[in-house]
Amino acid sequence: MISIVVIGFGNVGSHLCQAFQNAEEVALVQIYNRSEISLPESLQAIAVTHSISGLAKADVYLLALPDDIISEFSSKLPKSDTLVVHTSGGVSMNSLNRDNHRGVFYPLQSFSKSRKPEFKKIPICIEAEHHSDLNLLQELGESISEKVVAISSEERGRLHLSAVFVNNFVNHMYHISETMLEEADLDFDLLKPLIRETAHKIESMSASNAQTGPALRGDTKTLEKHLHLLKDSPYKEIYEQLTSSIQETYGKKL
């Protein structure tokens, strides 16, 4: 059984704690958080500490912390020749302090407090300095997920960049659409079947083949109509840039 201490109880850490607690192959021995936390009933039996000096002994110390404090925090951990990993998509493994074994355990998903993630479907991206540690992380990942892949920090950086496009940027497009509909007193729910269909398409075809719309068709009249509607909008430039990108990609530049 793999013993683990989870450091940080934010969106990522709290959901990982729940997943590890439900995994037969893992013993969640302790949770560290700098401030007071309220544990759900399922985690009431787990020890909690607010002191680095009070960390329990474990096979893996998992840092579910904001990117900008990972390096500094890892340098404060006592040297114990054990495996310390972080959960970030955008931070290099080498940012961790050399006093311990270093690794990465990155669940590729967007986490929110109010939504329970289906971990079995979430890819876990792992990295480690030592082969034995990589094997340990493989086993740890497989305890909660059906897909565990070993990738380098450089590869993970590109993966994280791509994730920003498909998640954060797409969600911002949702916000823009919602704002424009609110201004016209229309319900954003009208777009949700379209959103679902667009997402479902790329399950069975490439994003390139799934592309539709006036920019792809070279539909000048529709593009001009949209730009007229956006003439006083802060979103006009975004529309123009995305239209231009689609046209250049598919050879439909007007």
Contents of the next structure:
Number of protein chains: 2
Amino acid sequence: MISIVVIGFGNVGSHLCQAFQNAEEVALVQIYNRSEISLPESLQAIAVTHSISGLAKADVYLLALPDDIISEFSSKLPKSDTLVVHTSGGVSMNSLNRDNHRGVFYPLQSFSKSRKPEFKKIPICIEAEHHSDLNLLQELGESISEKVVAISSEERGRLHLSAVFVNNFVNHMYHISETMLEEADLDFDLLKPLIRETAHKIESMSASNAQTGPALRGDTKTLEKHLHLLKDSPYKEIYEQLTSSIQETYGKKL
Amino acid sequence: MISIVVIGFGNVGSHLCQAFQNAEEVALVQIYNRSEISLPESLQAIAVTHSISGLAKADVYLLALPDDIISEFSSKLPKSDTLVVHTSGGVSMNSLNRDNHRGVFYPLQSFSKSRKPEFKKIPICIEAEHHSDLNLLQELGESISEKVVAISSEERGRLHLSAVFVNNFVNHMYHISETMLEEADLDFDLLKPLIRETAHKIESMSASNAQTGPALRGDTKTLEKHLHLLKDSPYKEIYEQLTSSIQETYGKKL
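Alternate state requested, the form predicted together with another copy of the chain (shown: the form predicted on its own):
Below is the whole assembly, all chains and molecules, this chain first.
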């Protein structure tokens, strides 16, 4: 049995707590949060503390905290043999205070309060200074997910950068479309099957094989039409830049 | 029963043929293709012609042709009462020759040879000069899809532009990530659950509510780290531009 204290009850922390609570091999012994929190039904039995001095003993302290406070918070923890891990894609393991065993437990997903994640399918990227800690994190990861991979801080940084493209930037593309359709009094729902198919397609083919559209075809007439529609839009430059990038990628310069 | 001749057996044409063949209310009487084609098992019974003079009579001629030849091809068709429609998002109805009844039958989806589309869920955007033709297209659309909407050429142009953002540009984001991970010897599969979730999220929330990430948070440290990783990358400018655009959209300028 792995005992764990989850520190921070935001999006990542709260979803992880519920996943650990359902995992047979894990004992969620306590939740730390700086301010008051209201626990969901399924976590009512779990102890809560608001002070570092009140932290329970455990095998793992899991810091589900904003990037910019991870380092400082870790330095306030009591010195012990506890393994201290953070859950961030963008923070190196070495940002954690060196007085404790250090590690990372990064679930590669974008969490929202209102959506229950399916942890089984979420890759857990782990890292640890000591081999025995890596084994512990492997076990902890496997208690909630089918995919646990050991990844260095440098690799994680690149993974996180890629995640920005496929999540944050992709979502911004959705936002741009939504805005444009709203202005034209058209229903964004019309695009949802296309959005779904675009995401599903790359399950079975590479993105380069899945690429289509006027930029790839070198279809000047359509490109001009679109730029005309965008002439007063804040998104015109994005259209131009992504069109150029597609054409450079596939070697079809106009 | 609506009789139809499908002209052009590319991605759109071939998938539509199979959908119409399965639709009870539709008689697919013939397929035209300029060059030789090999029909799949399910279409073996359908007549094929390679010449315009050999076209069978039908209620509807459906032109599933590349944008740039639609207009010219339509002018070669015999003058009759047949309704001639094209399937393009980016071409106006008036590009069709005025000697026949004109219309549009645009399935809003991105088709690939290797993937069987689920037509039931694909919006069909229709347009026609004459009210009776619009009714005919409505019926034809409903024979294969649950969602048929009448949309003007101008609206369709805007819809098509939006589709470029959520399909072509989104797929380019996937490609950029795939390339970056390949270079770092990391498995693109790690990102697939995130890609799926990003697309599924906007089924139940607006894109602006779903936005997350360092650009939105104004997380300068992470942004700088990412730009450093991208310093020799052809995708650095895209990162910068989309980051700025997200910050302008949500009013968080750095």
